[in-house]
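One chain is shown next in structure tokens, namely the form predicted alone.
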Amino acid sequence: MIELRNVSFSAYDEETSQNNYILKEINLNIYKREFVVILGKNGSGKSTLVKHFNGVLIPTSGDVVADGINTKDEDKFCEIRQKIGMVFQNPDNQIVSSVVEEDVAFGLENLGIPRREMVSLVDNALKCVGMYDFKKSSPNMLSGGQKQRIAIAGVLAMNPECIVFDEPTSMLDPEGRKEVVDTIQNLKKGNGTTIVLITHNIEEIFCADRVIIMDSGRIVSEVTPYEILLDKNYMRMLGLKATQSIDLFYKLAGRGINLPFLTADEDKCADMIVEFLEEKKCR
């Protein structure tokens, strides 16, 4: 789907005179239909590596090849574009209508969509995100979660092999920011999406195929969501901090109680706690 072969990426730093590398002979393939989480520090070159995926930024040195075209192929940006859609922090900074329905629809106005066609591919990617029945309101009158969901909305609605999301819940509240990462993976489930996510909170890692951690510029690793999880250096290296659930596992496991999976859903670990104490009462 996506493949980055010994990509560099300079800028010029005004202070110094000099160009300073934010990335260093990144290698990496981002498959169809997989879920990749993306962690690091602050300044380790997340988001200045995916907005390579999609020719936002063009490498110093090296090559980025998306579905086969590559990203320094002026004449492919749009095509690219269409394949490989990007959300980020801000819904605010996505949002350029005042109706929901024509905020979505912008995307494929632009690409000369016919008005009928259009008009069913954006009642599809509002009803996906779960906002159908919004379609009218404004954009202004609506909660971040909600917001951000319009936001997916109007790149779901240019039908993307690939969707990047650049730490999408980072200004939401627990409750905007449950609703944005439930629409994440029931595109995952229901859509086949390819889903590359920045994230910095814990929660959202655990339906990820694959982890990979980035740091000074450089992939430094490539682990599953499990091993991050099981192993504190790794929790401490990347500044993230432990859910109550993901707390009370650790406390168990030291006590020698090992619950079956690890989980950072609080009523899952409820249940399996209740499990584990039933089991061991009918003994």
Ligand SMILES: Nc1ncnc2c1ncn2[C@@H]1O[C@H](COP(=O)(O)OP(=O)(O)OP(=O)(O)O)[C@@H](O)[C@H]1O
Given for the second form:
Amino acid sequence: MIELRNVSFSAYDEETSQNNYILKEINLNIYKREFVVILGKNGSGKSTLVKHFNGVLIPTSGDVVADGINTKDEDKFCEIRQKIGMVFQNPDNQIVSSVVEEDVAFGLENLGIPRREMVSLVDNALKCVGMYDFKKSSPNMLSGGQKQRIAIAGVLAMNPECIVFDEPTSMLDPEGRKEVVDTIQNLKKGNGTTIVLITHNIEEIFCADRVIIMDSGRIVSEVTPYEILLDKNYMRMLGLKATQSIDLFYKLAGRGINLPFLTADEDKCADMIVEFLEEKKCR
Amino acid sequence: MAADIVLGQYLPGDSLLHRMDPRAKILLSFWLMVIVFTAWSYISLTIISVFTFIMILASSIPIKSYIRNTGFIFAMTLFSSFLNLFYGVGEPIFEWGFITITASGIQNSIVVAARIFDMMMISACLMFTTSANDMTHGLEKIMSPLKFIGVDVDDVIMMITISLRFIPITLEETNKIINAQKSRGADMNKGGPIDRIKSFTPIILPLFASTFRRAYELSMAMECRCYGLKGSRTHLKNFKLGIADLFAMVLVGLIMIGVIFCNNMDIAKII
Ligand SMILES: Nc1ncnc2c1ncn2[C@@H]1O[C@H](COP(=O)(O)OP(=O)(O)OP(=O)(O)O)[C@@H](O)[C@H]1O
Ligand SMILES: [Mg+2]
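Target state, the form predicted in complex with the ligand; input state, the form predicted alone:
Let's see the whole complex now, leading with the same chain.
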């Protein structure tokens, strides 16, 4: 789906007045229908990396090939961006119109989709993120989580094959975060969309097929979510905080009680413990 | 909250005028104002004023709102038309010292007052019954022929749309910054005028910084959604002329004929 070959990116740094490499010789493949999480400290180049995926940034050297199209090909910009959508951190700064349905239609309007098709595409996208009832509202009236879902619908309406999320939940409250995470998971399950997610939140890495860890412009390792959780060094390196349920999992494991799987969801965790206790009683 | 700030003077409702096509509404309002300006005989003015009054009733917005919104300007108008009273030419009807009042003076002052009053009511009617968004889209459709002479209507409309969305957000942010600076001990209401202007620097600077960041992020998000990459855009919003619009057009047409026809009739001659 997306292939990066030897990608380096440099930008002029005013403080040191020289060209600084922000990305250094990155080789990476993102496959169709995959869910990839990118982790890394602040300033490690995560955002810079994903902006290469759809040609917002063009590599200083190396090539990015998205679905067979090289991002250096200016004539195909529109096609690449239709195929690879992006959702950013601040929901307010990606919503264009003061009517929800018009904002969702924005991308379609840009693509020149005829009006008749547009109406059903917008409705479907809004239903997909569960915001159909707010079709005529003003985004100003919505919560952060709802606004972020509108932003997702706006990208979704363009029928992308891959959606890149750059810290989509970092400005939201826990409730909004849950709404958005659920929406992202549904996308993967329902539409089979390829998903790339940048996050600082450990609870969001569980559904990933693969976790890529970046440090100062390089990919330092590729692991599964469980490897991160099992290795405290990773957690420390990334400055991730274990949630209570993860801590609990380890403490129980230390006493010989092994729960069936690791989860960050406290409700699920409670369910598992109850199940475990009941099983024990039966025996 | 940003939600509290409503731009424009739109008063939501479901009246005949609210449901009219914004394109027709904008054009007809404009046309009515032209008609108002051509009316100068008493009968013509009466026709158009009665029509304006019917419009106000049809908007089902309380007359109070109209008075509140236009009261001040209307008072000014009355004053200026009162002055007009003394600048007529022809046979004086009334003379006292240096004050002379003629028939043409009386007519002038009534005509001026009635015209301005009607125009204010017509524009208020348009503003009250059309949301900012509809207004933008209506203008977009009306101005679209300008494309042929090289004016980029789409870009202008996009600017208006974005402003409509971000003005409330920016106002809200300004309040946040003011509160943040106050909580650090900034005092906005002390000293002379220069001190006061200076005390706004810690508000304006962060506001600028954050607005530029917003603009940068927004433009990137728009670019990611293919804005400006393809030649022509299509539009979700579509207006259809309804029966109400046709009816309004016919009515305004009749009013125009009536006004032109009656302009040469003098009320005195008929009586
Ligand atoms: N256009 C640019 N010019 C100069 N330096 C830049 C530019 N864009 C990014 N940088 C620098 O590149 C580094 C990586 O930035 P990037 O935004 O990709 O990090 P990040 O991993 O997304 O961090 P965060 O977690 O804070 O979002 C930062 O040190 C940043 O200052
Ligand atoms: Mg970032």
